[in-house]
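Just the one chain here, the form predicted on its own, laid out as structure tokens.
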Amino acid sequence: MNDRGGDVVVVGAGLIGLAIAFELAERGATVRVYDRGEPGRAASWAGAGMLAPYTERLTDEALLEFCASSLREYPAFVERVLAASGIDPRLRLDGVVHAAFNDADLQALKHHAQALAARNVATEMLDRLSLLAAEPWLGSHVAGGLLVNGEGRVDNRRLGRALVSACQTRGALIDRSSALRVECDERRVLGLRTDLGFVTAGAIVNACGAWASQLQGVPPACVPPIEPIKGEMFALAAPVDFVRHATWVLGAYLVPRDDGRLLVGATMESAGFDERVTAHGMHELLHAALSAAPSLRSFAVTESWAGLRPGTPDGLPFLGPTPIDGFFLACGHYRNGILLAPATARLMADAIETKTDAELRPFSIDRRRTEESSPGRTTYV
């Protein structure tokens, strides 16, 4: 799998790290995954599982195409994970609804639909009655909406459990260690120091999410400028199929689960590594949800939580090789980590296995030096 014949070590057992490990193990690599916490947790557990590149309205063309390609890969990816794990991540690509509550917002949705049509993305404009027929829980004051076909959601918590099982079934080892330190010389990576000793590695992947810049032993040129961006969410107990599609309203989105939970999210706040759920965050989300749908007011709040998204200065992830041979980055996915898991896994495995990384170059850490040397451009460090 790699030119030194050593193991591939993935640091970080979120969905990105687990998906990479699964892809490599299926290709025959010997893979070890390390994390300080429980696999499949952190941002991977805290998200809503939205798979919606066009809903996110990404402006960077390379990132948009990356997200769109990963969405196309999702059905086959889930089939492979299900076959290896026996756990169904409950992929639902039945579209994402955007609700408008005034004429101006409805007109904006029409412009968005036109822009998507130019990209050959199928959409449907819904008048008020059509939208209420599709989602009768919305308030009667709704003006209309837009359905973006082909987008959807996956149960990210189930996907995390499925990937843990799939990795183990394919022979990948997953361990916890409170202390992790990369060891390398001036030219190449040597291995990973853990609580249990030193593990040699032909390749190491930093998939530490919001903690990617905290990984010890990494040369400065290989440290990604990652900032944690806090997001708070809560869940309501709702009847199954009360909400049928993932739905965006002003100030929030609502994502139904097959078990009846209705997820409402998500705030965005730069608050360091603070993962507390706050009264202010819950107030913002409750106000947005109840303004759009007063019918939700009698449902019980069953859970609330916060997670840390891995943000970058330009909104793009850091992926692929670094100046240290054998040390790779797979971090900084921000709001699209769950969506990008399949494509990230495939392309990172290609980069490790065959050193093929052309599709990853827009996301290379080399862009730090490019930006720093360009007057008037954003500096990354």
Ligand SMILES: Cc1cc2nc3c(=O)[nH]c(=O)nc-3n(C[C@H](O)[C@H](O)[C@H](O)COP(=O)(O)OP(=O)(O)OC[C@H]3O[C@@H](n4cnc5c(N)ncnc54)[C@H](O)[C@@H]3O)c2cc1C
The other form holds:
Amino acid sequence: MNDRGGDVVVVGAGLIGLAIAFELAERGATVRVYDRGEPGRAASWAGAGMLAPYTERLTDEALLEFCASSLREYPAFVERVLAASGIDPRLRLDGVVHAAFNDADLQALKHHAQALAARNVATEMLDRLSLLAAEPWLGSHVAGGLLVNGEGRVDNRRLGRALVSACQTRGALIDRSSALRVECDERRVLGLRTDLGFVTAGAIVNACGAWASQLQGVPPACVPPIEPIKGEMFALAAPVDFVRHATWVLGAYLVPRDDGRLLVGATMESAGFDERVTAHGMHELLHAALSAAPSLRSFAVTESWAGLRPGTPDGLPFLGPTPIDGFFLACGHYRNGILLAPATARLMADAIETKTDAELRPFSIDRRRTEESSPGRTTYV
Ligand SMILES: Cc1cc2nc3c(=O)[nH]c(=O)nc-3n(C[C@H](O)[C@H](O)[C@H](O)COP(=O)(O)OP(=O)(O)OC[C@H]3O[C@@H](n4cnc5c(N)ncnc54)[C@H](O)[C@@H]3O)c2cc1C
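Can you switch from the form predicted on its own and show the form predicted in complex with the ligand instead?
Complete assembly follows, chain above in first position.
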């Protein structure tokens, strides 16, 4: 189906690699996905599954528009994944609440609501009593809040399982291989060396998340500067619907799951590839959650975990073609990779199949590097 004369190989079976493989397979391409670990684990399993571009307060206009368009695409994407897999990823777009605990923060939320109104994003300012009626678990010292309509959450672990099954139903092969190496000449990609031998490929996609800069065999001009940003989280066993909306409080967010798990996240730390859960990380999150809502204190902690966000110097992902023909990047989704899976899959499939990549240009590896005025920081324009 694609005009590159060969199979598409995706390296990395996180939500990004799996979503691209699913999209391409649905369009009729021959796709193979390779991962050295379990598909759908890594950051895609560790994330909170919040779909909240406006609550995230993204400042880059291209990234905000990309996230907003992916949010719009989510319902249809989930329908297609459900139809192919029979697994419901439990998409809930019932809004995200941001709670304020003092007048200054409440004022900041009002300004944010005005900025969102100018973008035609529907919001509701909630006074203290309406917020407590909507989310009675919040501490009585809450000052008020903002509900951003249309944002929400998805169960990212179920989505990972669903995508694995959907890929297989649509004919994409998912293989495990630990020592992968891209082979290319100075102009174009040739194929992938795997544990089981050499696989020719018309196109190869680097979807290796936080490890994307370590993929072997790639020329320096095609290596994305990705840095792992660690995030720790834990889960409480709460009654179903105890917390109704995904809710941001000072220093943490809480995301309810339909099975009664209440996720609390997430720390942000540059700690290399360390994936340990630490006393300090748990202390920070527990302090933030219990300060906002003392009513949570009696629930059992059922799980804790950490994952690595694929961070980039300017906060934007690396997407689309590279100087080596047939070698593509789909990495660096940082805090929003779960949200960005549908739009990434669609635009990457367009770029691979038909070489249409205008919408991906803001996220190209070719964006120029410039030093920002703050010493030691590199930005990409
Ligand atoms: C604590 C936390 C909370 C988050 N919350 C949210 C949220 O609420 N909403 C949101 O949108 N995003 C969230 N994120 C971010 C989101 O999880 C990531 O942006 C997204 O999962 C990245 O997906 P990925 O497929 O690129 O990477 P990953 O899911 O990390 O997958 C990369 C895959 O590549 C494989 N791989 C790597 N190198 C190789 C190699 N050399 N050979 C073979 N395989 C390789 C790995 O084994 C892995 O399976 C959160 C992240 C964390 C850690």
